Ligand code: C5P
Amino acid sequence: MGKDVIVACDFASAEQTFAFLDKFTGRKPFVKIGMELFYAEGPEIVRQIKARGHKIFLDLKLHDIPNTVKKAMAVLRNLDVDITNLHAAGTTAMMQGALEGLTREDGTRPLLIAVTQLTSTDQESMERDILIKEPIDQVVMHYAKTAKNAGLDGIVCSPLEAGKVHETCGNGFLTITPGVRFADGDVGDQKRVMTPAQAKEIGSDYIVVGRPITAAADPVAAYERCVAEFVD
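Can you show the single chain from that sequence in the form predicted alone?
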């Protein structure tokens, strides 16, 4: 898959989600289904959105003991999503177990991506709350290398870190970057942000965009603007 804009469908119900997706009568966006929507509607929402022709990033950020994650991924692999993820902090054994569970009998599987540090985390909160004292970019690169060595396809990271991830892990190691905002938009609760054009320039493979599209007066126009700045 090439560069793409992934729209974060962070809605509380199927009704709200389909009211949003119904606006897209042309190009069907790649969509992210996160915890809120998945926990509200269950696996059926994934099947319904997939049936409409959308690619899906199932963003559940699994983090548990290796055997539990392996079994959970063995269930998720049957939903035919394109990308799913877990927390790199779960260790190499957990990531390898996830890959094993995610791989179908025919050898195919969704892309598996690791979360490093959330874009709402900054150096101060990382040191204060989780007692990690190293510089945040060093922490992210360590997580990235660990994920690559475990056999994963890429990481979720800040767009500020995407270029360095490619330098460290190679251009084939994917970077999925939230924390993207338009230059004239509100950054919300994100602390490490970048515009779509800047994310393209620095080498992000996918950008995840939520409120700048979903809360826009014209979501389709906002989506097309994102695509124009990042992909075209």
Second form
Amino acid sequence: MGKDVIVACDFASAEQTFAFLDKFTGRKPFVKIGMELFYAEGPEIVRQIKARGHKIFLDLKLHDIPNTVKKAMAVLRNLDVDITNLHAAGTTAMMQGALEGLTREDGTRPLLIAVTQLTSTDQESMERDILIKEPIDQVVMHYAKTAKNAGLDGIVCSPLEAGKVHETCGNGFLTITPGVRFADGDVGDQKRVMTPAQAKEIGSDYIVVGRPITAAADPVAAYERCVAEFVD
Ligand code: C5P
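I have the form predicted alone already, so could you send the form predicted in complex with the ligand?
The next block holds the full complex; its first chain is the one shown before.
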């Protein structure tokens, strides 16, 4: 899989999701399904979107004891998703358990990506609530290296961090980057943003774009603009 635009389908129901996806009559966008839609509709929503021909990033951010995560991943592998993820904070043992669970009998598996420190966590809350005192950018880079050493395929990070992650972990280690906005668009609640063209320039492998596409007056045109800036 090469560079691609992943559309965050942050909808509350299958009905809303299909109303959105029905607008795309040509290209089939790569779709991100997160907790809201998955918990509302269950695994059937994954099968239905897959059956329509979309690639899927299932964004459930698993974090539990290694045995539980391994067994949960063994369920997800049968959903035939293309990318899924977990928290690197679950440690190497959990990430290795996840890889084992995710690997099918024929040796194939979805790509497995780690979440490092969530972008909603800042230095102050990290020090106060989870007693991590190191600078947050070093923490993120340490989690990236730990994920790579555990055998994972990449991390979710800000497009601003993608270059550093590739320097540290190699260009083959994937960076999936949310926080993307058009130069002339609304930033909304995202704080550190980049345009699709800048994300391409810095070397992001995949951009995750939600509201600039889902809330656009013409979502298909907004998607095509992302593809034109980031992929073509
Ligand atoms: O609408 P917007 O483009 O901001 O959507 C970004 C998507 O990426 C959302 O699904 C959001 O939950 C997700 N995400 C993020 N920042 C992270 C991790 C995930 O915005 N650090």
